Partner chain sequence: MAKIVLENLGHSYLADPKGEHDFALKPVNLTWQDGKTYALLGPSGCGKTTMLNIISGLVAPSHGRLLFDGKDVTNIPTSERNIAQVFQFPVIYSTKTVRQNLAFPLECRGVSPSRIRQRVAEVATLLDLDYALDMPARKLSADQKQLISLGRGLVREDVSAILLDEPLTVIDPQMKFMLRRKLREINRQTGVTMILVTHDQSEAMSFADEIVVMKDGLLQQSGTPEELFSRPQNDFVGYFIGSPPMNMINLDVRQGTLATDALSLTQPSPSESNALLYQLGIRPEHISLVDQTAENVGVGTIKKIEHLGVDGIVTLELAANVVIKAKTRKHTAMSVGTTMGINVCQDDALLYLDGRLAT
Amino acid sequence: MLQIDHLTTADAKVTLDDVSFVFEAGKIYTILGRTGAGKTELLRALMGLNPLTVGTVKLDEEDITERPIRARNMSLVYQQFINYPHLSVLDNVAFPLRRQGKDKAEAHALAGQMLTTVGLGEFLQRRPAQLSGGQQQRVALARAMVKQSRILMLDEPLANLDYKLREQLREEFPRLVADNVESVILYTTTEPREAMELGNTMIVMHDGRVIASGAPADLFAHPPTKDTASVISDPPISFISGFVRDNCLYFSEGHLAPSEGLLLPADGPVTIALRPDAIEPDGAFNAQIGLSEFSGSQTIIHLDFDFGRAIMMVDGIEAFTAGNDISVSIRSEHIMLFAPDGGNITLRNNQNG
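The form predicted in complex with the partner chain - chain by itself:
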């Protein structure tokens, strides 16, 4: 178990602000946040590379805050594929074992096994430069995993890979790390889908703080704050400044919003959040099509309403012409409401969850 309490740093590009969390071994934690949210800083603080102004790091109840990096039992895989160019693939992975004092035969045997797990069993004698990007990143992953460190950290490990390679490694990742039952696995990413697909627990960071955590599907269905909803929605969630009056929800004066089944807060301004699945073609709301684009198998339609902009997503590849008018319906069960002015309090979640 890894426990961090009140981690706070100064003097970094992004400073950590009172980050506390308890991580359990054998689970994958995805840390989701935009560039500059503090994801890498958190990993660096765990390794002891960023000096803490406040805070403690405990591994199995033992305080390791002051321990030097070498003695922390951690491994890190970077975004860039970092391997020893002059060593064979096998020696790259055997290297940390040799440093631990294992003899050559044992180190080679363990490294060979690990390389077979990551699908590189036939490339043991190659040099890293003779491999593709995806294969090089697997070598780095194998080297990090072979040590069986208690803490395995991966800092946007797939960011530099082609889209399709990313898709493949994402699919394989849970199997690759399945043997590391003693390790806490921390995986940072800027991609909401990746964080949801890979994490047993998802941790959302913003401005150097942890703003939400939980099971990915739950967090997606019930984001506790507006910032969380914003960070985990891709395509983006749309926010419209509306208000509640006499137990009715309005997008703006004269534009009543659907609210069947919603428990509305007291009169006053609210932020109405619409995910792309809250809007469907045909209905009582008129909008102008700002732009229509395909995303894989879906069509994303940017709509300009009298009361603001929002995005609709429909399955399949369909032609929507920019500039045309369209009527749409908005489904109340997919509406989320937030406090209007940075309060970031969910006033009412959608009813179906």
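For comparison with the form predicted in complex with the partner chain, produce the structure of the form predicted alone.
Excluded here are partners and other molecules; the one chain stands alone.
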């Protein structure tokens, strides 16, 4: 178990602000946040690379806050994966085992097994420059995993790979780390889909703080704050400043918003959040198409309403011309409401949150 309490840093490009959490062995924790949210800073603080101004780090209840880097039993893989160009693939992976004091034969045997696990058993004697980008990243992952560190930290490990390689390694990742049952695995990413697919628990960071944590599906369905909803939504969620009056929901004066099934709060201002699946072609709301773009097998359309901007997503590749008018419907079952302080106040007739 890894426990961090009130981690706070200073004198860095991104600082941590009172971060506390308990991580359990055998689980994958995906840490989601935009660039600058503090994800890398957190990993570097755990590793002992960035000094703390406040806070403690405990591993199995032992305080390791002042322990030197090499004595922390941690491994860290950056998105700019680093391999030793003058060493073979086998020697790259065996290198940390040799530093642990294992003899050459044992180190090579363990390294060979790990390389077979990551699908590189046929490339043991090649140099990194003779491998593809995805294969080189697997070497870096194998070198980190072969140590069987108690804490395995992966800082956006797929970010620099092309789309196909990212998809391939994303699918393979759970299998690659399946044997690390005694390890706490921390995986940072800026991609909500990646965070939700790979983690047992998702941690959302924003401005150097942990703003939410929990099961990925639960956080997506019920984000506790507006900031959380913004970070975990891809394509982006749309926020419109609205209000409640006389038990009716309005986008703006004269523009009534659908609220069937919603339990509305007392009269006053609210933020109305629309995910792309809340908007569908054909309906009572008129908008102008601002931009149309393709994402895989879906089309994302940016819409300008009289009361604000929002994004609609439809299946398939369709042509939507910028500047054209369009009528759409807005589904109240996909609307969320946030209070002026940013808290989620969405209540529905058939649920309590």
